[in-house]
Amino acid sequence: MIRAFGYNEFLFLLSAVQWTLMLSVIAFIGGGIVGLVVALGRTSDVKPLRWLSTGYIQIFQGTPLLMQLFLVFFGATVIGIDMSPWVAAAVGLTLNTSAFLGEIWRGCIQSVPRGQWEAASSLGLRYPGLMRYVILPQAVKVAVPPTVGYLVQVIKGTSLAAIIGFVELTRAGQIVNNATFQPFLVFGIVAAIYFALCWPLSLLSQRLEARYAAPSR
């Protein structure tokens, strides 16, 4: 039975926002941890680490996120692991996010002037100390704006989790639309909610970029 779009349907959409945000936070934090390891591997002096990190990035950047979610969700079943859509979405988004953040941070690390690397090495600092005390503190300032900007992509990327059955904002929109048959209204509201989540982050990224770029002018 078709029903009209009302207050309860709107509240259902709003309640799904918490799952979109929770999935985004998990993917961003988990992706950040793995991404830092990948970035350090990409800038390491050890060739096997560089090769592994480069391959990892190319695999996840070179394949669609949707396919990665499918492989995690259905692949787990093939090998006998009962994985819920929630866990599969978190794992898939974390792996994808880590590859992109790893490459972003690799560029930020390598943007530190070569003279800083050479000066630290001349003082006898090995790679761990070099990164901890000299390179990473400078790279962080460069990394903040694009990292915040990429968080917008993570939030929008969570919409693909609807394909494997995880009920976040997009999936909630599909459920409401199936009950009301008002796609323009329902998905218009869903799009407006995504915009309300992402637009402030985009503004923050622009302001951070201007702030950190100002001293170098």
Given for the second form:
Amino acid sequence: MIRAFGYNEFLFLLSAVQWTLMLSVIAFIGGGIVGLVVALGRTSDVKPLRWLSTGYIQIFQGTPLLMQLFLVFFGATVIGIDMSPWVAAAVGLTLNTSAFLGEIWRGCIQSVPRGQWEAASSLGLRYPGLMRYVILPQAVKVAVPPTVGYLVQVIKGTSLAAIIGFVELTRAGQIVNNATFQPFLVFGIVAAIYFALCWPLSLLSQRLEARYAAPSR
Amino acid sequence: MALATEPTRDGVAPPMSADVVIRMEGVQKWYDQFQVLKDIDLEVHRGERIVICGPSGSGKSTLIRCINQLERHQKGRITVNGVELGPHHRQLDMVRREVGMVFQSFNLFPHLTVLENCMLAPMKVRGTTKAEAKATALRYLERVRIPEQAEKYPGQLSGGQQQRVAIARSLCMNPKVMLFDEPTSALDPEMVKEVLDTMIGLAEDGMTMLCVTHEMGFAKSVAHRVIFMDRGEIVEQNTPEEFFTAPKSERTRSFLGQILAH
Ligand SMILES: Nc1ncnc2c1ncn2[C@@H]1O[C@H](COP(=O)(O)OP(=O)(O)OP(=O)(O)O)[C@@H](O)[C@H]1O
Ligand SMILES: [Mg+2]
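Alright, leaving the form predicted on its own aside, put up the form predicted in complex with the partner chain.
Everything in the complex follows now, all chains and molecules, and the chain you saw is the first one.
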């Protein structure tokens, strides 16, 4: 019962894009929130916080994303939590994204000149105010291009969620291929859809970078 | 020092020695093995204006940065406005509110307008209302003679204007003491005067000032006392008259010889 690849199969792939996007958005938002904490820890004056966040970043940057997803997915089962592939993928991608964004943002925070910290502290601003009103607004400007660029990695990373059984674009491609046996066509289309999602973001990132790199004021 | 009985600039009675704003006793600081400050003793009285000079690397910046703890000292005591600086944040906060600092490189916040630069600390540190902070900011911008630049961003101003904004920003916190670290060294020559004039204006209003500078004209006309530092020590301190005409130590003489030759 081999089917031909037709309009319905194509629609199936397209509708799976929403799960890829959903997972990307969740990983990005969750990763962004945790990533900010990680970046603040990395730039902290408190040594234990620096160690902790450095260790966190090194673990997630030094192991494959797929292993992290496996560990979350199967680890949850081991400790008796019945975690759906959907939740496992969201948690795994969030953790992974937070480590990478944390490291990117650490660099952005540290790119704000020392004199800004000194001026703000000498005016009596303490850490929270100093960060919020002086350092982070300046760091954000530097952070936008690489962060948009990293979003591309997040989208591509969601494809690994297929392996723990979450049906997003890649998994949908596998399902269609199992029915049609037209791997080149099917995965060609899947790849083209990923490209259509990622390419505009890459371009945007490059343009933002060019804009911020231009001599300012 | 018998400062209290000596004549001073502009005939104003010199500050009373009882009224000590800053007291440093036996302050020492190291960077690793390298000792930057060696046993610094210094008292600054209310209304007193002190100029610190000395060769590059002698510890001038480090000394004044210890006063508001941008640098931590390892030994000795520093008391500002009756508060001794210790390991606790509370003292540090109290001191920083009362001590203004002006940097060589201005360090204005580039993402905020001139007005916002001046309003930030009063609102977030002192909890002043927005309206009040704005009124204060405009008053001090007026005083440094750039109220018309209030809505601009620092990057749109000249160096001299930026430094005057930096002075206004500090004044908005209503500090008891102002520290200056080579405030005119990063300026084009034609802008030095506008900043020095602003500082002279502050002096005339009785601000307590501790100023690292090599502007000897400023020292002569404004300072009550000139301090010469070399290799982490206060080598000599005296009234400007004595300091420039009859320096006591050989190191001071050779330093003066160098900078006055320029
Ligand atoms: N963060 C640091 N780490 C190590 N050494 C430092 C540090 N900051 C300053 N120093 C050293 O401490 C000494 C005193 O520095 P400081 O900046 O106080 O000198 P200065 O008198 O202000 O010099 P200048 O006229 O060049 O500004 C110098 O020898 C300098 O190299
Ligand atoms: Mg210096």
